[in-house]
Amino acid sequence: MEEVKKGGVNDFVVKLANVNGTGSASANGLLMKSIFRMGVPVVGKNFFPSNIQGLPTWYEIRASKDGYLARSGRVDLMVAMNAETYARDLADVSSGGVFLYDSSWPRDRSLSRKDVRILGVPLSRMMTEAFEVARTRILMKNVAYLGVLVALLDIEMDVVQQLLEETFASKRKLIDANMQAIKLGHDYAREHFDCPLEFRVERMDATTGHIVIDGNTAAALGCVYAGATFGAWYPITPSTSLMDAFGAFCKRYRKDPETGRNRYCIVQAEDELAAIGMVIGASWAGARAFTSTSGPGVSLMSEFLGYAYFTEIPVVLFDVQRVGPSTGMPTRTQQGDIMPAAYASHGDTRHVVLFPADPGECFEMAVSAFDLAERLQTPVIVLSDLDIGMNDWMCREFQWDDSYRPDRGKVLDAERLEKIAAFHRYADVDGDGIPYRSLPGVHSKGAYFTRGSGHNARGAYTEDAGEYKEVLDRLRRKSDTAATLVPEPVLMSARKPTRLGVLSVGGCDQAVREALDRLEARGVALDYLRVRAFPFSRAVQDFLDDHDQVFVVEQNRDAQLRSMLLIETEVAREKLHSVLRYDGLPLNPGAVVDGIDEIMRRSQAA
């Protein structure tokens, strides 16, 4: 096992254990975004049961000077405000760390550390003395371990002032309230404890261009900027966020500015399946249109995805992958829909997938997605997962271009109808199995029938083998023209040659670069790929062909990346290693070390 180093100045992880539905998120946040105030890289990771209450719930903090993002492995200060869970957060406590914990009542003297320091607060009590209303005393106990915090890691009582007087603008006197409760959990830790610890915040300039924003939100707005106009969804966790926020972004910019009316459409379906076929309703009208579901709306759509592949309907989905299989867990975080999503549906079909990694790219690959959709005339899926989409992470602000078109693809007007002899629905007209459309009421000549079954490229049904063939065979090419156009792998080449490389996707990809500093420290080499996009790019095969042995990290038990570089591509299966981790939580740098490790040791040892 990797050794886990101690905190030090802006290089800590603060993890705060509560009870779900006791208020705890917004004073998490809050501690949060003041140490990005102080220009520090910092990222947040929320662990909730899928229950409303009652269950244990843990927020992690990481702050990282050197701009970190994915989870360390370690915790150097225990915000324990869950009596339940005492024994369990106090194992989590890394040697040499700090367990804070409610004093109100005595604690079991067997839950103790020699390497941890012990430090009481008699938050409840506290909150008792000052508040009335037994509701608010609960909320307050949250907020005043946030001052305790605000003196444990010096950080600077301007800045948590300003954050709340933003969040509560228009309520003076929760401002108030909060800022009592925050004085008296500072003042206490002031007069009882060394303040500040030796791991605190000290002022940087390492935020500056820089948002903090969750993916789900992020991918919202992408939609908005890509001209979507309608979604259709079911309410389903991890990606009900998603559609709920561009709801929001559209009642501010989807709004005639002289009539009031709204320009745009959002339904709740009854299920996934009403969905889905309303977005292809909608895009095979001219909409940009998408819904949004996680793995379980994937199984339950995947008849539908395969009509719009073989009818050829631009159809934008956002996966926000979750533990499965079946219910599985809906609050934990996987990546076990990468082979369902490139294939679903039955018989031979393929889809386009983006893999983002961060909310950033949320953002850039929702636009990608609707332009690529409208391009090829198929499903594209984004495939997100719940901790890129409902945890907090910091990134580079958009970029917003006011001279975007979208890029609408072969459609055919009314005046360049008129001028055709015939049209063909189907017909690869350029080489690139890409067929030309028409929308809907634009022009006669444009007419044809949207059929499911069996067609020719006149658009007229069939079951003839050959003509059949003749448009699954263009289907083919324009996967491999997909494979042109989807964005391209991001390759990190290390400082020395190497024959050893790391191939990943998506949300992996903080922990495998954190890893790889860390095995570089060590003098071992290696060369990163992280592959964006389904179908896989010639930049792919030539990676593979240039190592003599891949380590594929992934998030889910049965290899499926792996799987499908084996499928698509020319790779020997010896060169080929899985790196696997499945166990619901965001991936740790040191896992990813780990299984580098043991690989290596079997194959030297073979």
The other form holds:
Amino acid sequence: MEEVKKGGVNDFVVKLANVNGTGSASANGLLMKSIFRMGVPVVGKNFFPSNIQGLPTWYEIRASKDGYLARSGRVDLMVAMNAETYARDLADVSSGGVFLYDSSWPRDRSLSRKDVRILGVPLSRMMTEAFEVARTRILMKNVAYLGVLVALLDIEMDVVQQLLEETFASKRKLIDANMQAIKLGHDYAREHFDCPLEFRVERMDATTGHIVIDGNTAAALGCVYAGATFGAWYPITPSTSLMDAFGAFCKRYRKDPETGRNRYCIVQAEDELAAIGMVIGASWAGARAFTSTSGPGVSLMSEFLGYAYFTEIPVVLFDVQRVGPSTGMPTRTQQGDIMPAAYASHGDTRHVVLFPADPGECFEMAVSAFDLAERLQTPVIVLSDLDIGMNDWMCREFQWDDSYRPDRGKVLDAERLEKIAAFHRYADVDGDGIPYRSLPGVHSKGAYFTRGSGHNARGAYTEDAGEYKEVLDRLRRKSDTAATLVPEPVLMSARKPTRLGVLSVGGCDQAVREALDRLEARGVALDYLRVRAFPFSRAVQDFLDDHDQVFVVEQNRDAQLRSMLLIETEVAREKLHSVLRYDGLPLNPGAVVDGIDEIMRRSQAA
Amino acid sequence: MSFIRKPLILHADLPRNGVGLTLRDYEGGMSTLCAGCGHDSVSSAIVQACWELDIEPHRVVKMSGIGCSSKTPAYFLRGAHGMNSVHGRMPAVATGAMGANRRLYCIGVSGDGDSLSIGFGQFAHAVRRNLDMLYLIENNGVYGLTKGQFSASADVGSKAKRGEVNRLRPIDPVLTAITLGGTFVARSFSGDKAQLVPLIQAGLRHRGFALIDIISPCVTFNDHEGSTKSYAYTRKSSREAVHADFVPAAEEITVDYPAGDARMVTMHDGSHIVLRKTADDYDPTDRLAAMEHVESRHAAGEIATGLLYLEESEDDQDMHGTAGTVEEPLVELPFESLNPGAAALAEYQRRLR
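Next block, the form predicted together with the partner chain, ref. the form predicted on its own:
Okay, now the whole complex, with that chain kicking things off.
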């Protein structure tokens, strides 16, 4: 196993163990934001149950002066606020770490470790003495441990105060109560412990030009900027916050200033079958329309996805992946939908899939998804995951070019319809496999009957073998065209030439990059290609050709990406080695290093 | 077969409507349904209704699911876009299409299998959303393309072609729609064009969800003795509760109705529906009375037809009205009015630091 390093200045992990529904999220967010404002790169990851109130929940904050944003796999400071999970929380602390707990009640003496320092603060008692209302006492306990952490980690009090004032704006009373609780915690820590700890925050300047955002919010913002006007969805974790954010942005940016009416329409459908059908109907009628869902929703949407593929209707679908199969673990992350998304539905279907790696790419790819869907007249699935979608990421500030105009693809307007002799919906006029389409309500010469049954190049019903095959073969040519239009993979070359490569996808990126640095420090050089879309562009084949051994890192059991590389490229099977993690937790770099080491060891032994 | 093109012969002396089109311009491809199928009569009623209303065909979208009924949008209004979607999911694609472009006329054609079994949920939610569309169920109590299985609308005791008797209770789309808050609920018979055409016209102009459940006999699998969806049975058992005449906004009401027998309802666009009472004390604006009437006629072995329930409101109560969408169709909004721009993005991101 890879050695776990101890925390240091601007390089540590704080894990906060809480009870779901006790209001800990805002205190934890405040802590993360404070570190960010002190200029230290930081990432926050939520490990929450599929539950409304009562079950254990954790939030993990990693500060990293080197800018590593993956889950590190270690815990330097455990803030144990849930007595029910004391035992496992203590076990989670890395050697040399600190375990902070609420000492208002006696702790089971068996809960101790020689290599972990245990600090008790009587938080509940302090809150009971300071506040009257029961609910306030519970909420303020969260803020009080924040105060303890401010002292232990040497966070600037002014930064915390400023954040509180921004959060609660004009609610002076709330700000005062929060500050009171923070000071209580802070002063107690100063009085009783050696502050600060060896791992702590020191102001630096590595977060300028950055923001903290989650992928679902970023994707929703992308939909607004792409000009999407219609969204249909069915609530499902972990994608719900995407459509929620779209609605919130629309309220802000899409009200007609004169009438106050909405320049958008969001329909909460009766189920995912309906949600995707609505998107298809709206796109068919000419709107930029999308849905957001997760794996179980994609299963339900499969029939309609095949329909949209065969009838050539643009669709934008965000699949924020969670753990499967079946209901699986709704609040844990995985990359189990890579293959199901690419080939969703019966018959010969293949969809365009985009793989964002972080919120920045969620924003960009949301825009590209609409352009591609309309250019190619086909479903485009943006395959995010819970880790990207719901966790707080530090990213470069998003940029927007006001000269951008949507690519609406090959749509014939009334004037062009008037001029042509006859409109044939599925004719390959340009030889790129992409036909021309017409929209309803424009001109009767553009009228045609959209059908999922066999149709010929003119759009008429057919059961003729040759006519059917002509359409199906053209759709394959269209997919080849798609491979030239989708986002190119990202190549990171090692500092010295190597015949070894790593190929990965989406949310594995941060962990892979950190793992590569660790391996390089040991003298192992690996080129790295991150695939960003399916169908695979030529550069994927080139990368496979240029390397003798390629480690394929992905978060599922059955090596879905590797399987697709075998199906879709000319790579030799024995070249591709899988590094697989699928426990539902965001990938950590140690796991990648271990996986690669093990394969290398095995191949050396052989 | 529909891939045989129907010859388009235009006679110079064919009458033209207000938009300069003849009745033939509203027709579609050649029907592939069985000779005598009720569905073809419905298609021809749609053709007549649209021609008379001077609706330009390209302003209409024809939506359907899967089944015999769902094939029919290919057989009328060739100048309109049509969409033959997947089984039971027409309400969803219709919701999307109307969501994107609220100025379209939407005609959905479905069947009893498509709407009352596989698509029952979607049908219910389209009613509930009060989607602005005309929704026709061509109801024959039987699955045609798969050769004669009972559908969910088959009556208890109704006999299949080979003598099997249905024991399951039927789902009545009329009662269902009224229960779910439907604002325009009618029942008709494919063989009664005089009743059906004005109902289609009124349904097209109704702002909101207009359901017409049309008994449309299947000549191949369900037109025999013992079937309660046969031509003979429907003719014998239909009882028109209320006859609706449709009078477009621009036209004067010329028909003289005897006082007390007729009631005029003004629609949101200024057109009128004249309701002629044919059953005693029937009030088609009374939800409970409508349900009671339909139930009691059914219990007596009769089929209540006509415009059975109507709720016309000045308010914008369809899907877009509830959602507060702008009047212009979303598809026509210029991109500049949708994109907040780089400055707004920078402003927003200030809060994320």
